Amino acid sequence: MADDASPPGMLQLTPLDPTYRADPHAVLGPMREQCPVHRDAMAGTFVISRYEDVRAIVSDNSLWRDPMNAEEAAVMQRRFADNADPTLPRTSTTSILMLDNPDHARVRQPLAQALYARVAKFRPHVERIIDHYLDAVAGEPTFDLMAKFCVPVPVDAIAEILGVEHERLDDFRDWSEGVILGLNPFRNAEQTAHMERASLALNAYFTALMADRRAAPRDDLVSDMVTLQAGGAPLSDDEIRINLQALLVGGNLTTTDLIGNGVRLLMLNPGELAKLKADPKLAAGAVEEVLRYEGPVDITGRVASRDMEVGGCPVGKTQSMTTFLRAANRDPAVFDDPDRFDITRKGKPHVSFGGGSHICIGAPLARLEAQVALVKLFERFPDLRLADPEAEPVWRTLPFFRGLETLPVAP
């Protein structure tokens, strides 16, 4: 970007714009350089992409999360909201992503209470889960690592949790990519058809899952609320409802695509790789660097709840700030050699995961999968290459996430 370039509004900085597809740090590096806080007029939002800002704003718990508290302006956050029913309870039409206290407080801490529980003791889940979609490979000469590894791993895994049916999992896996579609402000009349149908049946089986599990209960998370629930936990039907819905997409591509982003970066660092070989103990440091350097989310959202400043940039009440989580993850103020993948790198935390009340709720089951799957894969396949090294990666389009669409490779 060129000093007297205007910086890049929202839509060049997805995606969609192939310049930042191919690599998103061509466009984050000379803005956060040149213009670490400035304001899209069209989106109607300040972004902002230096770490210290970024991570003052993720954990600062007295600004607001929920889109309809931002002005008519920012019209960008606003898109999250706009299917909305303005007649029922926010907490009926939206999960703890997009909630502002006291309700995401009281939401959030029966949830994870419940989820934290079974993640503590979920890894002989997590490597059995992985330990057969490696066995359905094994001996193939040449497969896609997304869709018979990476994709599945998380689904299962969070299904399990859930306590939903195996024959289910490729319903879920279509309701979960269209749900997501939520998140997308620049969809498509196709994909938001896709988003409420999704929606509909999604919100139709957590209904009789939870019934069902009211009459029979089980070993499994939709047990755990309902009993919540009846014990005394102030929650309705259709929060726990919404919010295991939110689990389960959240479950299904983040984690998809840090395991698959991290796979490609260890075969493209042999050096990284052959110490993570070493010593599978590094895996949790592996991880952490592929949150860094490749995290699967690009941003996240606040709206002002005071008159303030970000980087000597006055911010107004119920304006949008839109941090840039990619670009704060390579910030050169903050991180030695930002551009080097360094799996035991020391130093101040990412922020791919946000910050304050709303970090990510999913993080621990996210690390123990996407630790357990590094280490097996490259156990069982130590050769693992991939299969056309000269191939561009074709990553996916969907705004505000990165991850690859196809995986080749050859054990």
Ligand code: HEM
The other form holds:
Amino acid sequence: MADDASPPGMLQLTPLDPTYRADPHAVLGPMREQCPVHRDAMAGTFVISRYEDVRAIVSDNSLWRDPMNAEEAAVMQRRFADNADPTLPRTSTTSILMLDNPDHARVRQPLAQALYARVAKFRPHVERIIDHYLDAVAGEPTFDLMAKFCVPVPVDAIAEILGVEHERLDDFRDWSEGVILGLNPFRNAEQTAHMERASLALNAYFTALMADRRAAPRDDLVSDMVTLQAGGAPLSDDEIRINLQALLVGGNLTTTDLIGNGVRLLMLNPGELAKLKADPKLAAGAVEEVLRYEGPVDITGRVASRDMEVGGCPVGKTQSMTTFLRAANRDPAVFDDPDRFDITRKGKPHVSFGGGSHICIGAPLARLEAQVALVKLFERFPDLRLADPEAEPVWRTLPFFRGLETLPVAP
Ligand code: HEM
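Please give the corresponding structure for the form predicted together with this ligand, as opposed to the form predicted alone shown earlier.
What follows is the whole complex; the chain from before opens it.
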């Protein structure tokens, strides 16, 4: 960015722009240096990119998350609230991702309690799911790691946590693909229709599953939630349903991309891969470094609940703030040699899961899946390499997410 240039607009900060798609940091680096806090008038939001500012904002639990609290001018953030049915209570149509207190705490607390307890004993299940997909590609001379491994692993994992029956797994995978379109603020009418169909089907399915589990509880998250509800947790059926759906929307694509980006980075950095192979206990650090270096999610947002200042810049109550997690994670003021991929890196934590009371509820599950996936994949295929080392990576164009469309590999 030249000295006299204006900061990039929001579209230039998405992979729809080829420069950003090829290397987001070619755009984010100069932006963080030259205008770390600026207002994008078109999108109606402040764009914030320094680590310390981003961390302070996401950790500040007095700020709002619900886009409905944002001024009308905050068009990008309010786009996420467009589909809300005003005749229904907000909590029936909106997951915890967009709720503020007291509803956020009321709904998140029992969900987190149940999910964390499940994840704590889920490692053997993840290992089995991962072995299954590794068995399936054994013997193939080349295969697309995204389609054959990174995409199905998280879907099967969350299906098993929820308690989806085996015979409904194909339907479930299909709905999961549909509801993920809800993440795209620029989706077209056809994609919106696909998303709505999938969402209705999932709602009907969860309704039936909740009734089944109420009648005969099993060892799964749907049973946990209806049991907590019966025991006095103040949750409506709608609230349980929309938040179970949020686990798919929030969790599948992101974990897919964490695994895909991680495998690619390790193949491109043989020294780091050798360290991991020599000591699989480095898997946790390796996954944290993938999250920092090439995390799946670009941004999160908050709404100012008071007049405030960010990096010396005044932000008025109800104004929207978009924090660029990806830019913060490469801030040279915080990370030594930030563009170096180093799985034994020490120092401050990345902000890829956001922070404060909204910090990603799926983080323990995503970490578990990625750690097991990276270790088992390279154990099974120690010589795994890019099928065509000269080929340019094919990045998806979904705004605010970074992941590969395909990752052809040779074992
Ligand atoms: C590497 C994988 C993942 C990444 C990078 C990621 C990233 C994020 C981020 C940045 C937020 C917003 C946090 C904030 O605003 O402070 C978030 C929230 C959320 N994530 Fe994740 N996520 C991942 C995996 C998952 C998984 C596996 C699940 C479900 C099982 C999930 C479900 C959610 C939900 C429900 C929220 C809303 C939490 C709240 O607002 O209280 N995510 N995630």
